[in-house]
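A single chain comes next, written as structure tokens; it is the form predicted on its own.
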Amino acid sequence: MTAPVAIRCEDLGKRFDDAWVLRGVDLEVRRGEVLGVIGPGGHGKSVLLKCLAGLLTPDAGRVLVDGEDLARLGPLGLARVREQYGYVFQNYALFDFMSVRDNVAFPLRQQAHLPDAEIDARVAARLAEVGLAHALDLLPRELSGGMKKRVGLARATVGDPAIALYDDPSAGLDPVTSSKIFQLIARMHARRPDAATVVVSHDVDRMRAICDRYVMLERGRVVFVGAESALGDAPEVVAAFFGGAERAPTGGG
């Protein structure tokens, strides 16, 4: 049996100025999935994330999250719509005026019916399952590039999100940081297995160990949907870019 549809982008375009950046997308993000984003660099990868939360409005088509429309729903309709969704940023986006404490608190703080020793609890512990419940009261300036993404993830991560989307989680890291950040993504999943997860990177061989099906985007299109397992019946483009022919260095999607 199918899985039930989270997300659900219909003809989705996205332009900036005259440049169209995402054309003709129809993708579907199910429950329970890890769904992994993949191309080369600056082909509209980093925007349909974008467009799957609602940070950008489609120039063409619709974005649906459990059947509503992202763009029809006023800012209370969107907020509601939000409260499922966490999202790490590929430029980490923390607030450099908060610790680290402060930084995971804030979804949680921004729910205002949870008390503060909850609150708390739920930092220090997501905080302590990434590794770094020595870091509470550090600054963002602080950290290391690879103890501010798994600050970002603890914070995308710590109220369980229905929707979880991750923007280039390892981009910059060594092999054996990146390593770990996949393994916490897939651990993130692992506490709720209904819930629909999508990756944006370029670090195929990690994304292997953790996605379930692929979406391809070249020139802001969908080349491939499917498992690795479909790849015989794929564009050669999209079974190059797994061997590793034509695999994009990692950057900015």
Given for the second form:
Amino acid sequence: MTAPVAIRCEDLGKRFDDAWVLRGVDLEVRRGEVLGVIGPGGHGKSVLLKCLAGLLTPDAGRVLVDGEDLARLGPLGLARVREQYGYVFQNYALFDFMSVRDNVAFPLRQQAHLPDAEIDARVAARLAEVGLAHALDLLPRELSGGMKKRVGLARATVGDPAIALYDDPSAGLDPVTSSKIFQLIARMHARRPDAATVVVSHDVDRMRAICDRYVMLERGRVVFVGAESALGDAPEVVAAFFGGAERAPTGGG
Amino acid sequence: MRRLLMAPLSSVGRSALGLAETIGGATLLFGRILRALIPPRFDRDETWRQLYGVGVKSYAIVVVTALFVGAIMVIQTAFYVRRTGATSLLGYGVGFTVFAEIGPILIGLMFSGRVGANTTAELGTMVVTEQVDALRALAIDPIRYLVVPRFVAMMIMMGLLMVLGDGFAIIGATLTADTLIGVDPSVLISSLLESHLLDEYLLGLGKALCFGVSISVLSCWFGLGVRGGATGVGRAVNNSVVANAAAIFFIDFVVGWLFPVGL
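Right, and the form predicted in complex with its partner chain of this protein, after the form predicted on its own?
Okay, now the whole complex, with that chain kicking things off.
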């Protein structure tokens, strides 16, 4: 039986001023799958992820989460939908006035309304899982890039979200740390196997270990959707990307 | 030639549109703040943090400003007091100008430069580093979590700092009067108390609360509207300081016109 659709994009378009960054994107993310979003830099991958989370409003088409159009939801409805989300930002987006402990505890304090002792225990456990048990009381400015990424990952997944979105989780990290990050994503998905997970990355080799299907964007358009086994029917540019011969960006969004 | 003639007109048009956007946007933001306040739905921990931050950041600069305000008022009147010997009017003159006019304006300007600019920079940096998006992704309304606590803190603290500032302005005036023109502190204080300046005092306090509202709303509006990285943050802080100063003078004019005192 096919898993239910968590997120559906229909003819999604997004523009900034006169430049269309996304055009005619049709896409489904199913419960339980890990979808990889790949493509050259600056071709709309992060914008797509923000549209999926309702952080950007589409200029064309729509994004449906469990059948609800995000653009038609009021603030309370949008907040209710977003309670399912965990979002790892490309540039960490840690709250710089909070310690690591408070950053990770923040979603639980704001949404889950759990007793303090339970929040503390869950935060400590999640930080231990990402290898940062020693960094509880540090501030984000005291952390390295890889540590910040792991704190961002712990914050996004501490509530075991039903929809997990990762925006370039290995950007700017060394190969060893990148591997650790992808292992953590796999572990988070194993913890909640019914979660719909979307990972944006250029790191095709590491994505192979965790992704069930891929979407490739070029100039804001979908040029490939499917599993790696379907690459035989894919355009040359897609095969080249998977083969590690990413061609130079050709402009566009 | 036509382009040369149109350039100043375009510039005026752009400025007018920018002004309309600021006033409209800030008004809508004020509406959203009020909606979050009735009934109160905002983060109390963040409000305490802001109250502490705003108070600690500002009290020293307010105390220094107030001491000088009082001292300057005495220096400005010293010539006439010496010439006429009207020392009994010194307390009235200082109290009237400090409580109703100069005190609120100068303390408001210092507060906007210190706290308002800091708020715009802080929120602007949160926007460009995606911290505001992170709040929204966690289903938290940035208005309730970031703006309302700052609004409450700035309004309360502006009122309290005004009370503190009035006190220190009188201390500054008393010390200056004693050392520069030889007027005994008791003379100035009794002149002040006999002048019945409660209306002026309350007017100044009311102005300070209005300044607190305008500084918080405009600072947050400019901060949350930042686009374009560090340059955008710098531009927003600049615009925020200018808009806050203009708003302080405008509010002072309107409140002074609606509630005339000392007439």
